[in-house]
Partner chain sequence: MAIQGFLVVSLLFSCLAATSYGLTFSSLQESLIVTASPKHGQVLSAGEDNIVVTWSFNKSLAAGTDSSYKTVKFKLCYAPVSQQDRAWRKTEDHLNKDKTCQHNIVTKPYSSSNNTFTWTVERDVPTATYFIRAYAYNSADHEVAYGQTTDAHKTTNLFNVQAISGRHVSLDIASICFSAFSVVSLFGFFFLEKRKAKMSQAK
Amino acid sequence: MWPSQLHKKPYVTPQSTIAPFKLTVQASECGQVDCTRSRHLYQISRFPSAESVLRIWKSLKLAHLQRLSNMEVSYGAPPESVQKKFALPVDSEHKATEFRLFSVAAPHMRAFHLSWVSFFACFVSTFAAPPLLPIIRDDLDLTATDIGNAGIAAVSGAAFARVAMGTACDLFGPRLASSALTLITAPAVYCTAIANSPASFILVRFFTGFSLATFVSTQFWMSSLFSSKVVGTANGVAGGWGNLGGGATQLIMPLVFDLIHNIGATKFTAWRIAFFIPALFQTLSAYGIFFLGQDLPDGNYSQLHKSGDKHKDNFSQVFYHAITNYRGWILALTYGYCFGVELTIDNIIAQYFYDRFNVNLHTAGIIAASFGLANLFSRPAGGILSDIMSKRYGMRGRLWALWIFQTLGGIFCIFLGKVGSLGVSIAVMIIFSVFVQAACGLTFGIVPFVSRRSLGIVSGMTGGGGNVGAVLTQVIFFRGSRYSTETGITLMGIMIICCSLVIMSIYFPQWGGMFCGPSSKVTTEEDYYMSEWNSAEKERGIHMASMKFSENSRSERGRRVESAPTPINGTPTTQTLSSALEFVKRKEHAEKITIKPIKEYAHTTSTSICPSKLEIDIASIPKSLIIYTNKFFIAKPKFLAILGD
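Just the chain, alone, in the form predicted on its own, possible?
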């Protein structure tokens, strides 16, 4: 019955005639706990509460305490035959600790490839119109204001859709959320072919733009499948290759248009037929995610909810902890002026080169494509750099890298608006694209650490900030004739530099910020992530995913910077342990509770405490004993809670 058929309520079969026994506690990586005594099985639910532990202990104590001379407690993994196997090495959350780009192994790398392909398809659909605008403009009699409004519409809807997508990912999982949105928005792409007025053209671009919210599910999915050591790389490559669609569509759509036109269709008919290609691609990607993807390493949300391996979270609490974390808002602002700028350039750059340098439509498309195609390496490079800086300098290295690259992106954006030569403009544009896109990858190297409980909404807020930045930039600088396009690009660069300054205010008490080290109050990773859970939730054990994440995120301390020290004998979660002890105190009516290191009562064959096997002399422990293991309440099994004197 290991581990799939655990009883929801613990049961005990005491037999007072049985000789002194050994109590063995084994905890699997996925959280099930087995308690065996001789031939009798004691079972408790996943991540047991203090009440569950107490009931089992009381039953054992009443039946056997008088005759009990010693007890052996072992903490170990389940038998090898029941451990889940993965193609990639994993951590305690079953997140992959390696990123193998050319693997398609399920579930980690398969989900990676499905997510970026789907996001790529949505990007192609959303920006399929700009490279064909000179033709569409003549067919629908679009004015400069109409074109500006259509560009704004394409990115404005996704600003709210991304926040909603983050919520959907938290509650229903990235697989269902991504496939549903991709499929729902596909009809808008088909309907572009029948647009017959400026208003209808703006509407279809608006609804098509909602598909860009799949970026949030992509980043959430990667953060759920890859550990902190490689999450920046996974997020950077998935996001970068998805964004690659913005450049690829600059090549694809003119080629498709020319092919259809050469077959015999008129120009005004050819551009309409061309939109069926991205629409079909988007539809197929939605089905691929739904049927081939998997939400988490251990299964889909629906399966895990039914089995009890994943608890349904309280939306109000998830939302509250997301919007009250100022780090999420700062990253949303800065992302508005890296990814938001990228969206703006995707909308204007082809027409900019077409009008300013008098190149033909096909040449303008190739030049514009070079900006988006830089995502092939630039955004992934940002994610990889974020992970490299983390290994060496911790979170502070991630923050410094983001600020430097985003500031340099702003400087080259200013240069792009100033130069008047075609060749120099192309060169500066490519350099600008590398820095601004790398800043996007660097941003989502930080996002997964802002909040474990509210990761989806924080990702949605940040992603939505990118769309809001794109809308504001286009409204202020590229709508109507207030500024020339080259002047608008220059002013946009100044905005990038100014907005990047707020990165300096991001501070993690356990790791520090750009200019300050970690808090002097000895804040640990467990303190930071456990603060999102109240005592009642901790007693139910639904916080354990955050507990595992906090342990795995210690790599953010880096090698070169002084970070929050690990308390002696492990890193116990004081708030969690205290709440559990208070619960036991009320149940036992104890007047006094003390916490002592386990070595005071342990007898081992070595000089150090072995976390896998301990001999505890019950006679030396006053009155009652409650043991909290790694799978119960604290990060390391080296503390005892003593009731009474």
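Note that the structure is a prediction, hence the values are computed from the model and not measured. Numbering follows the first chain given and starts at 1. Between two forms, the rigid core is defined as the largest C-alpha subset superposing within 1.5 Å. Compared with the form predicted in complex with the partner chain:
- Positional change of P297 between these two forms reaches 2 Å or more at the C-alpha, relative to the superposed core.
- Core-superposed comparison between these two forms: the CA of D170 exceeds or equals a 2 Å shift.
- For T324, the Cα coordinates differ by under 2 angstroms between these two forms after the core has been superposed.
Follow the form predicted on its own with the form predicted in complex with the partner chain, if you could.
Just the single chain follows, nothing else.
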């Protein structure tokens, strides 16, 4: 019954002693398990990294799990049976560790393709009107004010919807949330075909714009399915290829319109029929997500909630921690001046080229499309650049890269408004698009680190901030006839530069900001992320995902040498599992301990009652703590409480 490796583990002679420290290990529950003749091995070792903890527990699990059918096998490398289930290599949470673009294997890559395609469809629908505006404005007798209002309406709905979407993803899962939103906004696109006045036009664009909230479900879904090594790439590509829809629509809609017009419909009917294409595309993508997608590698939310495998967090706590983190608000503002600018340009650029340079509708569409099409590589490149900067310079590198790229975007925007010839204008527009879209990708290289507990809502806030920026910009510069379009573009460039200056105020105590290094009072990643949980929650042990994340986020320090932290005062007396962990973590951080198990205690029971109490005297063991159960650091934590006296 005992795996043979156990007996081969080396023992280390303790080198020093600490004050006597008695711990009582108490199993919190055994479930409906038959504990007869089970052996529980409690291993005492210095606290290792999560991976080595899990390796140590491998042996225990094998023993335990032979008896316990409903417990998960989850440690360093999953056993063969689990690995075979997934087409891609997965980590302990079954998140994919590789990103294979040309695979459609379920559930990871299939979900990736479904989510970017549906986000693309939503973008196509939202920006289907601008390339056809020269026709629509004559049919519906729109004024420049009406057109400006419609453009604002198109992007304003999603400002709030994106925040709500983050919550919906948490509650219902990204699959249901995104397919529901996509389906419910499809009627607005169908009804664009029957709009007959400026008011109805503004209304349909408003409701269609809600579909842009699928951005949040895309990012959330990718974060649930891909491990931190590749999540940046997955998020960047999914976001970028979805945004591509804003460019592709400028090509698709004039083409579809031409086709229908040539078949024989008059112009004023042809544009209406043309709107059925994006609407149908949107509907089909919603069906695809619902029937072919899966929320998590192990199943869908509704199943996992019912079986108790997924823990539901407290919404008000999550919300509170999201809105009190000032970095989320700053990133929301700056995202408004990279993504918001992108949305604004999607709305105005075709008309700008049509009116200022007298090109025909088709050509204006192609030029406008090249702006959005740059998303194919520029946004993913931004995400990848963020990761590269982080490897060398840590979080500070990410912040500098974001500021530089966004400011350069603003500078080229100023040029765009100034140039008066067609060729130069197109060239400047493309350079401008690359910088602005890369800035979007760079922003979402920073967002995952702002908060771990409230990641959904912080992402939603940042995404929503993008839309607010688009609304503000269009209201100030592109509504009515106060500024000509070219003046508006130049002024928008100046605004981008000014609003990007706030990036300088982002400061992470554990990593620093643009101009300051990390705090002189030593702060670790754990301090930052654990501040989101109160002690009652830590006692229940529901903060473990944040702990693991804190450890993984060490990479944001860049390559600089870690300084020695201050020693921990006092010896732990009464501790819960979590604070014990923190204690040991700090020591480990200071001394870079390599882990070897020191002692083992085996406890066998011959009764049907699970062992409830095991007393371990570790007076003779230096600086060590007991931790675990077989549920450590994985999806279904069931912890042993550690009490001391």
